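Taking the form predicted alone, here's one chain by itself in structure tokens.
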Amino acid sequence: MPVQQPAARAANPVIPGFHPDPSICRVGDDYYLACSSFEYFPGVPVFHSRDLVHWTQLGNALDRPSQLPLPAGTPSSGGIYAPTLRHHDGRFWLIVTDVSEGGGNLIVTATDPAGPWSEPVRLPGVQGIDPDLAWEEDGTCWCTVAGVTQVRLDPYTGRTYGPPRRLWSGTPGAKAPEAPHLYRIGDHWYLLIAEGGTERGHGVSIARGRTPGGPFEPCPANPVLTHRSTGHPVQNTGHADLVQAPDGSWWMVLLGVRPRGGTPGWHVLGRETFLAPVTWDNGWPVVGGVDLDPAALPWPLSPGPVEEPRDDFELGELRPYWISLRDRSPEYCTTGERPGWLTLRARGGSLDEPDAVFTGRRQQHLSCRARTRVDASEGRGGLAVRLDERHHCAIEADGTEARVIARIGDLRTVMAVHPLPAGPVVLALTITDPPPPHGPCTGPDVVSLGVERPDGTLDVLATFDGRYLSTEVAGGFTGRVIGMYAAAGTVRFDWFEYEPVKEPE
């Protein structure tokens, strides 16, 4: 399915939502990108562009349990971390790191990004997150991660040559040199990193040497891109990968988050994928600005289909942007039983439990609104926004009341009761910037849920502030996952519809 984009513009995020960590590789005139997926399953999204602007998600790389055997017992955040993906040899690559128990450095190939990818090749002598593969003409491999380290590899059976060994890791000071990303371009190895942590002072840096191994020369302007200290709209820059365009020009793709409200901002779709241009000054890269609105690109633009709001689960399995937590069994997920309709079996007794059997689709736009249909006959579920366990708020329903529950931290309460009419009903929630007057204290934004009548009305039963939803108060590395549950018993959901919403100017 398509990511949303106007046709025939750019505009960043390239790839809205909690899409981070994005590692992009060229194949002819196409373009493929991976992103992290920590503890949801199907993990590790992967996109296909023709022109860097707008993206088409083609399926998931670890979409067998095989593949991704997370434990129950994955934390949030826990999972898949950060991949880098590549096309060497007529064939793509993807390492990534699993840091759930019993999990480490992993690569799958395929020779169709859609997939099938293949089963992992182990890797226990790469200690380490975020990996990167990178090869020499005569087939040398050499893996780098976070650290900075880097050892011998071969990418088909794992086994590493030699103890690793340290390579230029930033700027002195600076915390959580990671992300590494190692290029061959004329005459030097570039080293690109990551330094600074995540947050707010995230940031880009850059080395070249004359080897693989180095000895690498810093740049004399890095950081090469950050935000940090600035009002920019985009924060949290970092996280980088490099690519040339159709016209041979240089661009890099790169995480960063969108804060709103007052002090010190709060940001809830998670870390999300955008894109910059980059010019080079005698050998090392400049990067132009991470602009929401970027001025016209200097190729033509492929828009391509536009995504459809609403899925009538119609297909015999779920369409690649649905991910469920930790795994996805088809005893307690399934689109087979009734026909177009999902089908959810409580296994955890609510959003509380890591077992939570929840299905959803990632945020993409900062004012949005989402509908389901639900048959609880049976059982007890609906329509949430999560964040993580201790973080989320739905509107549920049991076959005769539905109920607004909210979790904040250690606290959990039922925000509103409203009775239900006999059979299936429409739960629905909407996310639109805070009323007036704004200070210093307004949130990011409101969540309304409620119940709509079947005249479409929408009966809203509470209002919740979406700072309590968001990565300033929770922590962690993900995004708002909208979707639909299972608390007890079976339920069913006919459609669930999603689209952005316009805000009055």
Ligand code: 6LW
Second form
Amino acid sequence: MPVQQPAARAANPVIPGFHPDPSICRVGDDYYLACSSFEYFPGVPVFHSRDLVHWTQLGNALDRPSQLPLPAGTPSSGGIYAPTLRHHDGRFWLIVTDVSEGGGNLIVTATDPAGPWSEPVRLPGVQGIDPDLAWEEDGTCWCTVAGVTQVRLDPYTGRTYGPPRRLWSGTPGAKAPEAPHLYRIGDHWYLLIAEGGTERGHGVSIARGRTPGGPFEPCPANPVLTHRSTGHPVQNTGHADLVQAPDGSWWMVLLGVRPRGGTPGWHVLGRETFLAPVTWDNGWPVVGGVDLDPAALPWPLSPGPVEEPRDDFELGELRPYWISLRDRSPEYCTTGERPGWLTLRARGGSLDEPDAVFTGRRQQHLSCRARTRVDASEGRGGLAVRLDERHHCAIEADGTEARVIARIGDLRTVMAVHPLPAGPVVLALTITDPPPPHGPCTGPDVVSLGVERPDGTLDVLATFDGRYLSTEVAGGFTGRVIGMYAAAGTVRFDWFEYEPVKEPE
Ligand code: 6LW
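Following the display of the form predicted alone, present the structure of the form predicted in complex with this ligand.
Everything in the complex follows now, all chains and molecules, and the chain you saw is the first one.
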């Protein structure tokens, strides 16, 4: 079934690019939101908004190795799964699962959501992913995990009390009851879950009971949100969290994907954060659509974040949107060695290796351009877009030539070789719609990789069908990340530019 064309300019996704498993809370007039981050370091990006539409990243909750010691063997889409972010007893609480070797569930807290966040409190008695925190009025804290089970927890010490108890586990026959969130609303405790799996069958269901442990009565209208078996341009909608606005209205954040191209459609930005309005009918939530017109929000919109396309690496530390594979040891990634440059030092092989030295930023636009000025006189590296070790493409330079290298599953090929002048060069990567006609076999986009001449003219060395950098091909839980890497020796980057490309009407 051809995917319907998206509605007119909507507010969604409110946080584009791979920002899955959103969890939201409100303090006064300020909203805060956190997402999962998998094999990347730092982990768990934390955002702030005043209008639920425009979000600014404050930082990352897990930004120290003592909080996030991701081992080199952490596989792509391993590491940090779904968080829950709450505010209680004067502080922010973030509970999350590190599925990597030696990880487990943990809690970090902060008085300022921009950080610093505390050292982790480990939760050996909490077994399962997608942990949620909810408190009774007397301070009793319940931790609920996918499955769905629940255990009483002291969130200050990590001690659990008694064996876990099973709660409502969703619609009979539906798979993967997960992403539980528990809310006290009016006279009821509401248990919100995702079910159906995070692919095209994803959906959100809810039940309510008189106590935090149930018994729970399922909503007669479940699933209260799904796009399964529809032609909606946003698919895989699920993994939601609820928040009440200061005016009493209710809202839901959720993950969704935007497949493009022919059938089945390929999504390349990963699972993004979307917003939907919620109303209540006879004590049950009714979720509005994600085709949300920003002008329809019942409050004035704050000005969105202004982001400079270019990072000159002049700050003492990298901006919070930069993410590195598994760790960011200054031995391999530093702006301190050559002021105004990012220095990357290879520690193993190419992007095919789990311990590749790669620092990038999430691709957040369907069409975009990235450029970087690189000095590869002491090594080999360049500019890449990656999904994982087996799905990436790059324009790589050493002191004498540039190569376009593509990796699709077991296939690895050099698509082009091009001589380079001595000295730093500008590498470029552009992602645009496929050329018309958009036939049934069209991929979602085309990746063009090249080198700029000294006069700024771009020599495109190769183009790459973007479907091979999509989740439908690669699998996994992340989305494309565009960045810089070192495959050998030392490679230095003077600046990095990322900006959306406006497609012709
Ligand atoms: C997340 C869980 C899920 O923890 O995927 O498919 C995990 N469902 O809710 C990672 O996003």
